[in-house]
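Taking the form predicted alone, here's one chain by itself in structure tokens.
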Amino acid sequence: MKLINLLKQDTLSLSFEVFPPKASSSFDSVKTATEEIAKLKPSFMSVTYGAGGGTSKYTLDIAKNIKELYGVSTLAHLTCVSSTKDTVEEMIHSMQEAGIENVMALRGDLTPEMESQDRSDWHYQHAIDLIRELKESGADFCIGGACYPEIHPESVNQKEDIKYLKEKVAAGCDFLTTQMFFDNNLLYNFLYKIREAGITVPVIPGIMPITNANQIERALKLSGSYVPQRFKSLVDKFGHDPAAMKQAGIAYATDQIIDLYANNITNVHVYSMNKPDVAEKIQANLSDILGKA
């Protein structure tokens, strides 16, 4: 199924996130962690993109493995960065004979290494290159693209980075799924921004469960998150307790998207981390919510 038509309702939904596996020899462990997710019969399921393609056929075996097997509809994550037009022609026909119908478009991270070269050359440059080679290709996909309610790393400031985003939609985006926040007021003054600006497309707001002490530090550097005080004491209170600190992690979780949904935001996306029980856990905590109790 195509996202957008899910997107459009106005049932309540909730997705999760997964990863492919870096090398071969952890595939299996990593295909039954998607699958004890995909039992949960989430709305839907993305799965990632290694660094540079590194993991590409693994994300379209573990998309593909999941919309088989159980009926779950899955969005693939393709990156351009570092990639050559051959490439990524490769990608998509790989993609459509996997049977894949939803793809997030995205430049990918930069590594330090290509941060330092010349990357003039590069055929992709952003996201929006990719999304107008999606919509060219004339493979029929329905496409997702990034947004940030905080603020691109690299963008001068918000006014710029919504200038940008409003060229990524109009290029052929159907919608946006938002970085990790938490702090939800942030997302409803940006979501008054774009609308303000013109966009209009469905956003999915992305929800990261920080369940170890481990986590926080490599999320909000990926992030650049604003870190509101009641997570900071969250975390200074049971951050030293693994069970405690994954207990009051899910809890925080939990309370952001049923804030969310109770200020009309429909579909949510879960940041789950290829964490079953972490998956299974918030799910559990909306069940009557969702009305899977």
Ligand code: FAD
The other form holds:
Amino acid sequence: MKLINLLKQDTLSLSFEVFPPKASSSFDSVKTATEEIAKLKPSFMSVTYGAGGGTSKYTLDIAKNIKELYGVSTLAHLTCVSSTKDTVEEMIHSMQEAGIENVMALRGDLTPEMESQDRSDWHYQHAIDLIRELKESGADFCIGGACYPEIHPESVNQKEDIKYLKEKVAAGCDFLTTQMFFDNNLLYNFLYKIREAGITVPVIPGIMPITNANQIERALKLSGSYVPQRFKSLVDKFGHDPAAMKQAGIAYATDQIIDLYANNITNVHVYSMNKPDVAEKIQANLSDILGKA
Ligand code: FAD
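Can you give me the structure for the form predicted in complex with the named molecule, which would complement the form predicted alone we have just seen?
Following is the full complex, with the preceding chain placed first.
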């Protein structure tokens, strides 16, 4: 099912994310986690693309399983940074053969080596180049793009970030998914600005449940997200106690989702990070809210 059709409902629905294994030896554990999450019957499940594309086959295999074995709609991520045109064409072909209908088209993060390299002759400079390629391929994908309520770390300012986002959407994004954020007001403010700029596609907020104290450092380094005092206090109080931190992190994410729905946002993506228990607890916390008008 194309995600654009799933995003039209007016009741709250959750989608979950899994990431592929780094080595074949852990494929089975990722497969089990994926199956457990799929049993929760989310609106869809996304499968990330390993930086550099080294695990691209796993992304495809897992996305295919989600759809064929578990009957859940799937969104396969694809990055283009440093890829050749041939590699991308091959991936597009493999995705078509695997019956993938939804693709999250991303640039990918630049490694420190890439940052110091001359990138002027790279075929793909930005996600927009990949989106154009997907469109030109003639494959009938529903295409998603990434967006950043707190601006992308490389952007000079939000105005410029939104200008490029608008071009990216015009090139063929059917929907956008946001970077994680811990203060919903940042999202509401961002939505107001992009709507004002004329970006009208559905935006799916991405919520990251922080379930251990170490995770917050990693997550913040990657995303540069602002951490409200309310969240900092929670890490200070429970960070040393893994069980309590997990419960508090799940409660915080649940609270964010309830507030989003109270503000009429009906599709929320949970960065569930191959953790079925976290996905299950968030879903259980919302059992009397999910699917109800
Ligand atoms: P772009 O849209 O290309 O934007 C990157 C920067 O370039 C921004 O500052 C933007 O303003 C600027 N820009 C855009 N277009 C132009 C232009 N035409 N000219 C000049 N500047 C421009 N990474 C992975 O490796 N695998 C994944 O599976 C993955 N999934 C993700 C899912 C989501 C929802 C998000 C938010 C991020 C994900 N990432 C993933 C990380 C992502 O690859 C990085 O954030 C990356 O740095 C930017 O990707 P992008 O697609 O947003 O790039």
